[in-house]
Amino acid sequence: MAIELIEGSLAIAHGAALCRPGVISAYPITPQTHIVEDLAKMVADGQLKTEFVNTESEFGAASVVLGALAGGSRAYTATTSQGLALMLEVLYNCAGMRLPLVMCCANRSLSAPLSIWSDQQDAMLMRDSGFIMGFAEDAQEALDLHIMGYKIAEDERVQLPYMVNVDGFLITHTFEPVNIPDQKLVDEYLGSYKPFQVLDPANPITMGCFTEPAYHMDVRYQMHKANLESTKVIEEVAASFEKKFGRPSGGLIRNYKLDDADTVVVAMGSITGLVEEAVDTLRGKGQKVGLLKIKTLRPFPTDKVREALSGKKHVVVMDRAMSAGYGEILGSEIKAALYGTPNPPAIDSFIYGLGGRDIHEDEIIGMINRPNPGTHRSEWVGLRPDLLEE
């Protein structure tokens, strides 16, 4: 293994390339572009043997990888924001056809107004799709989740697509030291791709066909059940990855100074590093604060969340996305997970950082120490009163 100081996008490209996809197809869009540029360069330089397909749109790129998977090839794509929205029809088909695509979403705001900056609003388009959804904290985990993503998606108990979510710019364009695994180790870990089903004229089958009402609901239930039950596979893969590569990564949740905490912050993505600093600051002042990192949003790790937050007094949920007309998204998932548990904690939810708006440690501390815990629902942090008055 080699440690290199590289841009997050290059780390992601290395992660994808190490998995030896037979077909890569993507359309450039900020802040995803560097990922596929790096992959294209690897192909042009002879470092990666794959069919790299340039398309006229993200819809076309998604269609190419769906066809590649149906034809029996491991496949990869990446996108962001409006590009993900344009792919949506095909990606829902991909999940419904139980094709183990791995793709990366460089999380970015959705229009309008147009913003190229980071939040997790685009990822929330995929919550109901059937995709398994992992969220990276940094460039190292973004690389690791690609390897684990293929291991999970291709497991015969799962056979569902996996989306690696990385905060745009905050991870994709930041330089970090990254441990790049040896190709031999990845080959040993993943093995050769053995498709569960293939379109083959010699053995004809039908994929994604028309269904009548008597069958459709049952097929959707099977997909839903496989997604729920993939929690076991995700945990197994996280354990086997750590054993093989020597570092913990991925999984369902991760805890930081949680054991004796009275107050717990729940967050996901790159913000968790800054939350750790806030936790350390408050610990230095005698406050028992901890952090619960959500690593997998779908399937939602309900049992793990309940276990982690059992006996806590106060939970602060940080959402980098929102549901218009309702508010919190991750906050509502946490509340649903804790519903019916004995002596549930007071829960506050905060929406922050939309459109790439900066957030600072003192603002996180302010969320934790808001008066009247349990009375703050979908509170927006950092709004500009001068603009709201106009």
Given for the second form:
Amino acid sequence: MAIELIEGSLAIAHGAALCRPGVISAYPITPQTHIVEDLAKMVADGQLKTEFVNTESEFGAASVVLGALAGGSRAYTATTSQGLALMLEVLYNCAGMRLPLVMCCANRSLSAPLSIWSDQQDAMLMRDSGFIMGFAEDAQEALDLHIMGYKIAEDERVQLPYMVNVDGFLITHTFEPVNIPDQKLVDEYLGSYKPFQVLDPANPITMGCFTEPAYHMDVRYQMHKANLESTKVIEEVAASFEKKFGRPSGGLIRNYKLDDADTVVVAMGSITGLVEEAVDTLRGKGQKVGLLKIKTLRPFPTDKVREALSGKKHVVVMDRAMSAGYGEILGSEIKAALYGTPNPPAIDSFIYGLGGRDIHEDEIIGMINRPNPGTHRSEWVGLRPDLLEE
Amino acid sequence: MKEIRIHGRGGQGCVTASEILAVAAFLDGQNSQAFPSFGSERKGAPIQAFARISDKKIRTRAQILHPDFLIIQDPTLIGVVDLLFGLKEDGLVIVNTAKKPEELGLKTKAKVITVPALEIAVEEIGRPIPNTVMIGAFAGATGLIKIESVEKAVKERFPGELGEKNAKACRKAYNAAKEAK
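For comparison with the form predicted alone, kindly provide the form predicted in complex with the partner chain.
Whole complex next, starting from this chain.
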């Protein structure tokens, strides 16, 4: 194992390459990140043996990896923002066909207005797709989630695609220390891909076929059930990964100073590092604050969330995306998870950091200490009043 | 934690400079981070890059608002953009120029030192690219990173003769900055 200071995108490319996908397909220009550029370079330099397919669009890239998986090959793609939006039709098919794709998305805002900066709005397009959705805190976890992603997706109990969500720019363009595992360890851990059904002319089958009302709902139910029940596999894989590679990473949730906390911040993605700073600052002043990191959004870890937040006085949920016409997204799911539990905490929710809007520790402390806890729903933090005047 | 902001123009290698700085600190055994100003950079337009150095794990990814150090790669930016924005009063500004600090018109309580990085780059590398050279100057002016680590970082980044020339230029700027401070 070697620790190197590298760009997040390169760490992700290493993560993908270590899993030895037989096919990588991507649309090579905007919107894209250095991830596929780095992978293409590895292929050109002879460091990575894979079929690298440049396509005419993100729709094409998603179609190529879907076909590759149906043909029995491990496959990989990476995208972001509008590219993900263009892939969407194929990706819903990928989940419905139970194909264990691993895809990285550098989370960035959706147009309009056109923005290339970071938020998690694009990820929310995938929330109801059937993909398992992990969220990385830093470049290390982004790399690790690729390895864990294949392990989870290809598990015979799961057979669903896995989406590695990584905050665009904040992780993909930042240089930081990353431990790159040895190929041998990854090979031992992951093994080769064993598809449970393959398109084969000698033994014809149909995938993603037409279903009449008599069949459709039941197939969808099975997919949903497999997604829900993958919580067990995700936990197993987080444990086996930690044992094999020697560091905690991924999983369903992670806690920071949560046990004795009265107030708990709930957040996901790269912001959790800064929230830890805010927690430490407030603890230094005698305030019992903790952090619950959502590492997996789908399947939603309802039981874990209940367990972590039961008995707490106050919960502050941070959303880096919003549902137009409603507001909070993660906030709403946390509230739903706690509905019906005895003495639920007061819950506030905040929307922050859309389209790359910078956020600092004092703003997080401001959310935690807002007067009248429990009365703030989908409050937007960091808006510019000068732009909003009539 | 020490925070550094680098000012230059698109195409001058500000992001590479921030990367070299962070790698050098990392080679010293410190925690470090580098990132660009996340824009759609264009050649010639004013841009920024950032770096952090700390003895603890770096958990923030926020923009740097109150830098301890400024590295000005391109002196023609003085008076064009607000270079001194948020700079700590006890901070340090390192400017790539052959002029003296008092000739620059930088209104700040922070200390200003100048290093002729462009001239050093032309002399040693044969090209007017002062970006890595200024990291040598940073090492000399601050003592926060070792010059040996800067040399190693540039040699890793630019293999072969180019790396050797860059390393030599960095050492020269390091000595010039040590004298200037």
